[in-house]
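A single chain, nothing else alongside it, follows as structure tokens in the form predicted on its own.
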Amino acid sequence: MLKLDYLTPESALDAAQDAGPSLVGVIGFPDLPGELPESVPRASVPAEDLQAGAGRGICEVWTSREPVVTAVDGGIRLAATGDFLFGVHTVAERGAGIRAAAERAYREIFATIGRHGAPHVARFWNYFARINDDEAGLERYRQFNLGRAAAFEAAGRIGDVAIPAACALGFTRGEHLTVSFVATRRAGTSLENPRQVNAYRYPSQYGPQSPLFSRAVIQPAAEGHLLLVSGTASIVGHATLHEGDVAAQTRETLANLRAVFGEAERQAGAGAFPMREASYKVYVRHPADASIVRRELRAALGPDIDAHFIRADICRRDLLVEIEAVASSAVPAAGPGLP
């Protein structure tokens, strides 16, 4: 079973060194500790720790109980424990814009994974620059959808079962796409949220291809479940509500995120996935409002809460706040509804 941990950096660095050979990956927001292994899987995000010692940065630290063997493979790093490929994948856009690197980066992504024995994809985290930019005349969310959709087709990936769950996310520098995965050997099971039309499924006014994924996944593993949910947000139906109201934004991202728990827990079984015991990331457009969201947060799942603020742009323009989440259970790997 895979393990996440939000650390500091001085604090993912001797998590690293103590986890050793059961260091899966990491992510830097913005920074990654010095010193770690060359073939562990890492990627540095350009973006602002919005925590209340802001500056110190944010690590997200994977690990395994299981034996972990890591490799490259055309560029990507990947990291194999147990069921699950867990893999980092940087592609320069190099003046030719994000929709070719999307296209790049995703194919380049499913040919690595079916190598290796896990062609199921959980969960992309996707992040790119000025993501709400236009670029040749289309914003560049809109411009990397096209390319993603491009890679999935390309692959045979266009109506899998099982649809991964996703975000993207933008920030203010850089020139590269940086995707991290969690690839599996067996199928999960992907959920939707019954508040919302499903993302690939939307309407045509929010590009010309919608956006390829799922809610979120349940993945089942020896030792119980792994719930990835996607960036959350405020949107019911397709609609985006509350605009220009952060608190407001928020507690409606809180209801799309009890009704994706709720799905979950049909799935799994009931009490499988606490929403007070799961770990969030929390992307905020205004640096500003991260009191306001932190505010809303501890008041709806209580002052103890796993939650960790970025200042990142998010998919549409007029969403000011992004919340993604994963839980874990140990109920029995075969739950009801579940492969």
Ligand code: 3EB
Second form
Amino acid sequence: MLKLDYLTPESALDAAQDAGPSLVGVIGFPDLPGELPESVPRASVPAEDLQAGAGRGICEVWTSREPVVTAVDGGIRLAATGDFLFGVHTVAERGAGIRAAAERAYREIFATIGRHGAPHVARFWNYFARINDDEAGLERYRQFNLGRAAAFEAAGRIGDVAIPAACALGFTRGEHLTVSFVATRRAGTSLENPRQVNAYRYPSQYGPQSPLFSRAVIQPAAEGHLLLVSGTASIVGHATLHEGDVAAQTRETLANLRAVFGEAERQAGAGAFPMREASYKVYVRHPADASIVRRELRAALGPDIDAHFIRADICRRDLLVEIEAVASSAVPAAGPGLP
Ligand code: 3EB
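Next block, the form predicted together with the named molecule, ref. the form predicted on its own:
Once more the chain from above appears, this time first in line as the rest of the complex follows.
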């Protein structure tokens, strides 16, 4: 089973070692801990810092109690543990554009995970610069969607039963596309949100190629289920709601998260994934909005909610906030419809 913690760069390494379990991967927003063992999959994502404190930013730290075997294959850093294969692929754009970088990154990931016996993907995180800028007459996020879809198509992954959960965020600097992922030996179960049009069915007003992701994936594992919730925003149907109002966008996003967690409990059993016990990563477009979003989150989910803030550009210009979540059920829940 994978475990996720958000830690400061200074405490990340100590905490991971003290806790006993093995390091699976570390993503730094932006800083990584010093002296990270060379074998551990990692990336530094050039997010602007929002945290108060001495260090720069926050680290997403994945660990496991099971043995971890690391490798580098085709330039992709991998860590295998139990049912999971965590990976990080960083591709330089080198003037070729984000569409080509995305197609290359995804083609290479799909080829590699198959060789390592974990052909299914539960979750992708996509990070690159200037996501809302135009490139060759089309917004870079829309170019990214073309490249990602070309790779899914080439790998025969269109129409897959288990569409990965995902997110796609932008930063002001950087010349690389970083894709981190949780691949698995066994297929998980994809979930959609009854309040939203499935993203792969968005109409063409949002770009010539709809984004390929599901709203969440439930991944069964030996010690219980992992729930990986996609980046979630103030979208109902396919439309953005509450333009310019970050508090209202946050409340709508929370309604969407409730709907997705509701679908998860419908699959995995009531009480399998309490929202208050999940960890949340919150992307805000404007640093000054972070305190407003935090207030809404605490009002909805309690003052002790585990939420970590990152400054990032969301993939629609009118979105001010996006929230993703990871939750686990300690005991394998007996529910209908899970393999
Ligand atoms: C949305 O719901 C907001 O392109 O991989 C959320 C999650 C969003 C994933 C992606 C985009 C992606 O459409 C944007």
